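Given as structure tokens, the chain that follows is alone and in the form predicted on its own.
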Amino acid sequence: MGVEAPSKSPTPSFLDRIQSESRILPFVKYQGLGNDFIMVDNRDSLEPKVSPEQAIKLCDRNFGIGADGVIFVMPGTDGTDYTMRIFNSDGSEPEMCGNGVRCFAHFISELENFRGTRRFTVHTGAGLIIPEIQNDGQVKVDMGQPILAPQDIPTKLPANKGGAVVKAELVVDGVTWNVTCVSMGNPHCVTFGMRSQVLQVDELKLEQIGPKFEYHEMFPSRTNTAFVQVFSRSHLKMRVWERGAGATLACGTGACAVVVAAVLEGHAERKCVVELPGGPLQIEWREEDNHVYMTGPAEAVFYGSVPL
């Protein structure tokens, strides 16, 4: 007489186990001039769905999705339409991100099914930001007024021109650089070169020099650093080392800070094309309202979901 084998419950599939054991995070990957972000729909809460530690893993280009940061679309606060928060690829949280806010605007349009020109208000760590999607798909952003007082940037370099730090000397590894310091809600150190030398930005070893600026003792909150080459009074070229993200293809707040610094140093007019490794941005520092306006592209790269 045969012995009946004990019955076995069906083995759960890999996907069944993921869905039962893990939280699935839908996301959209966006890029603005090569500065790329994992966009998360967080409109149901002011608490990020991803922790800084998880953001580090998601941003890893070998073992994760790969990105310069994770951006959260949250409910509006202080009377704004939306709130934007961002974790950098190292888990730190910057006040704002210029390329990121353009991606943020396009992502909102997708989430809300907006069509045509649309303008809305965004609360950020840098204050009120107002992006406007143009008919051609570009995003124009009112980035607000630049901050020039050294204690508010912050930098320990003393003011040397009208309350601002303009073309001040900064010694990095025994080399004296001329720097102008600007905050666009986040700190920027802008340099056009070392004393009388003209900077050739393509020749820079950014991975070596960038961290030495970022962690310099003159910048108590660390700093983003822009290295700039002047082609004309309306055409500037920059490479950027971003605080918390390293060398990136573009930095929107950095491009804004570059035009402000170029005007203060007498290199450029108030309306410029700023050429970055990822492409150009149009920047205008308007004299009538002292606001800086940035215009540039943003686009979705792919859609996905990931277990946390």
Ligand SMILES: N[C@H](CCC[C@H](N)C(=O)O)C(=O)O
Given for the second form:
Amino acid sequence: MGVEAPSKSPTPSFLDRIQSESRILPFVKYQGLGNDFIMVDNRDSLEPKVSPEQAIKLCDRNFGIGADGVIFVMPGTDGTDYTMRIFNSDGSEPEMCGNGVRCFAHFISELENFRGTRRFTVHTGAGLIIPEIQNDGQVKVDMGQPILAPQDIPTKLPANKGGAVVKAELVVDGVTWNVTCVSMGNPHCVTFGMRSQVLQVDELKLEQIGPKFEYHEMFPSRTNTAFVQVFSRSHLKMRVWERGAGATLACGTGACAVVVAAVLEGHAERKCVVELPGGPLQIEWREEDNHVYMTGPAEAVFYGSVPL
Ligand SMILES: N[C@H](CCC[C@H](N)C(=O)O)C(=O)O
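Next up, the form predicted in complex with the named molecule, please; the one we just looked at was the form predicted on its own.
Up next: the whole complex, starting with the chain shown before.
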């Protein structure tokens, strides 16, 4: 005797109920050297599908998905292929994200089923950014020109070398640091140490010192801060305390700012490997066009959907 088929249709599962009763946001989690992002397909609108308040919850590593930020792939602006917007894990919106734009390039290729090398024009808060997927899957990004005028960083520190802030003194919690300020569309304070002391970056207590730089009165829009050790004229090691995200494993715009600062302070050549806790980035501040180029990886980690 066969097993009786169920007499009534199965009751809707909890998943069916979630899908029908609330908005479900599909996402892909990506990371670039451990700097990780929730990637959202927002190609149908220039209005982010997630609010800054929702981004804070989604980025929480215990109560949410967990990430350093949320990145939106949006329709192009002024003739670009796409627009990128990003919310930091504290809900603030920065102008640009270097590791994020590498993830952005791979995410687009997935969405559009592109294969092989591919170059995109992306409108961002830092202007036109051009990521290109290489044959080996690494992404090379034209990050544009560094911005050095104090008022454009922005910083209240006065220019002291060729219209830039180079190896200037900044007192943080009673300690005098030497800093160089560079914007890659977003503000960066770069330090190689204090007046007399060379930095051992692995010994820094970032959680203590990072916020004191981030919220320093000399940075009206707050700042990202890079702490750098020079191994050679083409090999730098850095740790970073990011504006709006805290200590991260890597910062792409920060690595670009570090090479610019290292050249301005005379520590390095224009082409360097920048070693971050999450891995290395190849950075070049090209003399011919004054653009900074960054090359590094980006990988999908997992796929999911979340009720909003
Ligand atoms: N926290 C940064 C944005 C992300 C930058 C970083 N993750 C990168 O890879 O460039 C800011 O508020 O300027």
